[in-house]
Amino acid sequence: MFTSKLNTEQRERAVNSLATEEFDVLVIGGGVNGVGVALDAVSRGLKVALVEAHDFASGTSSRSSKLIHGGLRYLEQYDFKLVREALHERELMVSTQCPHLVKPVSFLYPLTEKVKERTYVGAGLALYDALRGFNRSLPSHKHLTGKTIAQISPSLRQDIITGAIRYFDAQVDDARHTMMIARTAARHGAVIATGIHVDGLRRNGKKVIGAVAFDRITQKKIEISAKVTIMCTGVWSDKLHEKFGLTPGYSVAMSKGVHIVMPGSAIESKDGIILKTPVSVLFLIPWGGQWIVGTTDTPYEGDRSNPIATHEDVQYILDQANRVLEPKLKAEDIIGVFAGLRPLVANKTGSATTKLSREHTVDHPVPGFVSLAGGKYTTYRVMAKDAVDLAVLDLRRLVNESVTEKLPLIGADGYYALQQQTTEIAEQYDLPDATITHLLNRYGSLMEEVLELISSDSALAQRLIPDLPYIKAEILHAVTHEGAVSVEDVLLRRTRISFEASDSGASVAEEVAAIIGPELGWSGRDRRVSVEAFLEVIADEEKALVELLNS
């Protein structure tokens, strides 16, 4: 059987396979769509390889609103198909696919007018509930009075809020979820390697027969053979189509989404809050002991590799949230800021990104090559299925149907039973119940991997930062099992310390390097380089906040 472990030994084997074997499917891109395609293809019995230039979810897939949702805003655009599809996927994730990663979260839609607004919003949420179908893990929406709102959410301004409607969606650590999909694909036999940059395509006449790649770690060229290549590179799609000399049937428009992170004390509310804004919606999302507030939705034409929030972005978020909050959010209380880019399929030049459809496009410009673009995080599985369905036509043989609708991610097996045993497990390992619950909701049944590290070295049971739940064993585990190869990988994506810690994790970067360095075979210089690279990243992300505070 195959292993789901992603580490330096696994990567070395993967790179050797890339150079010496032929694959049915080569996937370019390690975001949620790419790993979703790899899982869909390998679970059909195909021989699959996936390469990612940087790290899993290093782009858009780690910078979302962390929500698994149908998209209320798309109802106003009459995009009922997309909403129905997304709600079905939400149901699968919450109930069977990955309940250890995707959790229900309740939201309040505040009302400022007693009759017309309640009728209009209530009808929309009734439709939202109806589009779920009959399999329902989450409660239906409920109308609440102003008096009830004052108890549930004291931070909402009582002078303008007349009531609210509560509804449910779900939330996820997007980067962790993406990585766990990759591990699931590896568990079923996919050959996966990060740090592999694709420089070009291999061709036999017009047909694409693989890719020419460069290994960033060994500095060596790799020629990969594959019967069909599927590109899932999001906002990089246009650039890569041009580089590869391909003419796709679509173009991608980039929309920037910015979020700020506030301390838990900034907003007093038992539920999340959703607000309609002049251009989109704003979410105030409970996230552990903090709040994530966003997002913006603005056209973007800058550096794809480093989208940066501006002080105007941050001010916009504060202004929109403060319309209904008392006391108001303050810039000086912001813990973190992060920006991401949405890859939206553009149907005509000059379309405003807020009007573009979030439905996806699968394109087949030449034999042996398929590209996937658009869509939303929640519907990654459907997009992956559609891409593989089109790609396998080039294999010219019968291929099994997709089974991912019935395929749980690793860690889901036994999750509900383990929920009932947290106290016993905590006593067995001499750990607080809260630590076991934390691990269970990040690893599911795979938390055994983390606990084994603690059994070998009890010092790894200590928290890395006293105010956050992450323990040192998780830092080591990120390298031994989850494919992390840098301080940035660990603090930005395997954990979310980069936006949860008051100093963005700067004070623990050296300690993280000391924990993971021996496993990665680092020298003292390697450690310094990795720490400095991480500090540069968080300094870039904090520029907007610094500018705002100094303006």
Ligand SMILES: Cc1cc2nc3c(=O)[nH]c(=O)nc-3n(C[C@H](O)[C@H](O)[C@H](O)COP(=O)(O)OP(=O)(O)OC[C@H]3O[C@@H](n4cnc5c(N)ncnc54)[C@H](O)[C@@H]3O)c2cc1C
Contents of the next structure:
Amino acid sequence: MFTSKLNTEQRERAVNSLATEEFDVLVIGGGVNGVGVALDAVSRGLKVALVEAHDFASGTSSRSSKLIHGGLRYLEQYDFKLVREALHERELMVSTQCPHLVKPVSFLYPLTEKVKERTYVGAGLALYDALRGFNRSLPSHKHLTGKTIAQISPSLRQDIITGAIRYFDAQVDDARHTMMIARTAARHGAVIATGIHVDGLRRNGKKVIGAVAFDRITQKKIEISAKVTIMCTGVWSDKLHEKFGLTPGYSVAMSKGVHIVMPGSAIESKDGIILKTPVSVLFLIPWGGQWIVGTTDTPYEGDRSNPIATHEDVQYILDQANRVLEPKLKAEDIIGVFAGLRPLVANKTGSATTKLSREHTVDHPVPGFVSLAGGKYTTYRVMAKDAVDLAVLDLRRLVNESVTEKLPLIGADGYYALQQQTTEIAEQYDLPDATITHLLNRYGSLMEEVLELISSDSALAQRLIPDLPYIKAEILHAVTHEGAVSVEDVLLRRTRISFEASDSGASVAEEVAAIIGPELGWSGRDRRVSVEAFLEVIADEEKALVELLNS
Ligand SMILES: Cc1cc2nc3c(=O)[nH]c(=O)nc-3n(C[C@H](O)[C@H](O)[C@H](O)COP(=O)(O)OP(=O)(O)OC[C@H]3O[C@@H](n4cnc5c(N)ncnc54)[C@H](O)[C@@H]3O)c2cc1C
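Beyond the form predicted alone, can we have the form predicted together with this ligand?
Next comes the full complex, and the chain you just saw is listed first.
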């Protein structure tokens, strides 16, 4: 009945609906929490719209460590409930909800003391495993000694390591996963549009009855009607509360987290590595052919849309990683840097409107308006359910319970069967097995959509960049099915070429514009503008690196 395709025609229909229909729920913000809320609400049978100012996951949700995890550090804070909840979500995602997108990843926790540390960390990891409950897709932790550690991770300094413990978590391409939740919500009937900036709220007396928004593409104002509005704008929340004249029960501070991306050859290890640092932990995470290393945790007050790493951030990450690595990571080998902002919520004392858990908040300051902020990427589904449970009270009718625990994302259906048929599919389309595996792990059963494009034009089967697995059909598919509208959307978020390619994708920006331009109805000028905007973004992201290399 509904389609999951997000593209220019769908957007036009969505904008028309936004201006003419009344919704039960309007969601502001297309990060993981916003799209999670839209999916939760629409799958309860509600009439839902979601508007995002830029692109899906263009805020924090494309800049995380990309781990779906219980959070080992919460064990040290005795927050077992939070860890159990996150491990339950990890199990759901890795087994049934989106096994095509969320993959197990093993980590070594290196030990530098003989007895005390092994007992302490071992007990922690035993508890971490126990909190999974009875459904266990991922293996349990294991104590390792000298020879095995050297075989798994030759880059770990054997002279200071007394042992290691291997444990499992999971990882995800966060921006892709967020977009796939949006597509799933659209598949169930949500009206979704990116490039729509909410500037104000509509009111009837005290009650909020929708929002006033600005369409960046048509440059027109839209008045949206909704019985209840749910704001999921992460680090923008304080600013918007102020603009809307609302007094929420919490405030949101920002903390910056930076990651660097290293080539695969920089670290010789089959497993990821987790290190305890003086302030938090540092992850060395295998990422396809590269390594993502981070993160930092520093207070931030600058531009929310464009958090930039400093050369001190990058130096800190190198220093921490190099404590245990031999050979050491070198600044000149870094291929990418990205920074994100954690929305840290703090409850206002005595607030009657806020339900604050350790990590996230849902707030209901006036009738018709609910907001959600904070939390972890991993637990987005639970937070979304909490927000919708609170919002539906304003609908003054019986509303179905959340069903997202039982609802797979699009592409999950048939994934395990297709995994067994990789060779046959590769032969049928005359593609390497590795390409089919790559597609399966990005699209699941929706891989058919990409293969169809290749059937119509075999040139689209070629790789965009020889060293990276992305094929040209994926670039086109990003605009025909995944709602991308710019070179930046394609190279930063639909693919991760901006931090995986040694030149950040600068050399293919023109070609990407040439592939997507006709589908988006672009003129030559539109193409140039989109390419230049992308080049500016990557120049900003590389500033820290240039500074470091010149210092
Ligand atoms: C460095 C770092 C590492 C992390 N690592 C992990 C991890 O490994 N695992 C984990 O579980 N969690 C992790 N997190 C936490 C996780 O990334 C965040 O909790 C999550 O992404 C927040 O999502 P969100 O939807 O609340 O915010 P966002 O993703 O920022 O979404 C908010 C959206 O609102 C939109 N918006 C703002 N104003 C408006 C407006 N006026 N109109 C319309 N739209 C608007 C923005 O454009 C944005 O897209 C990490 C966070 C950071 C910073």
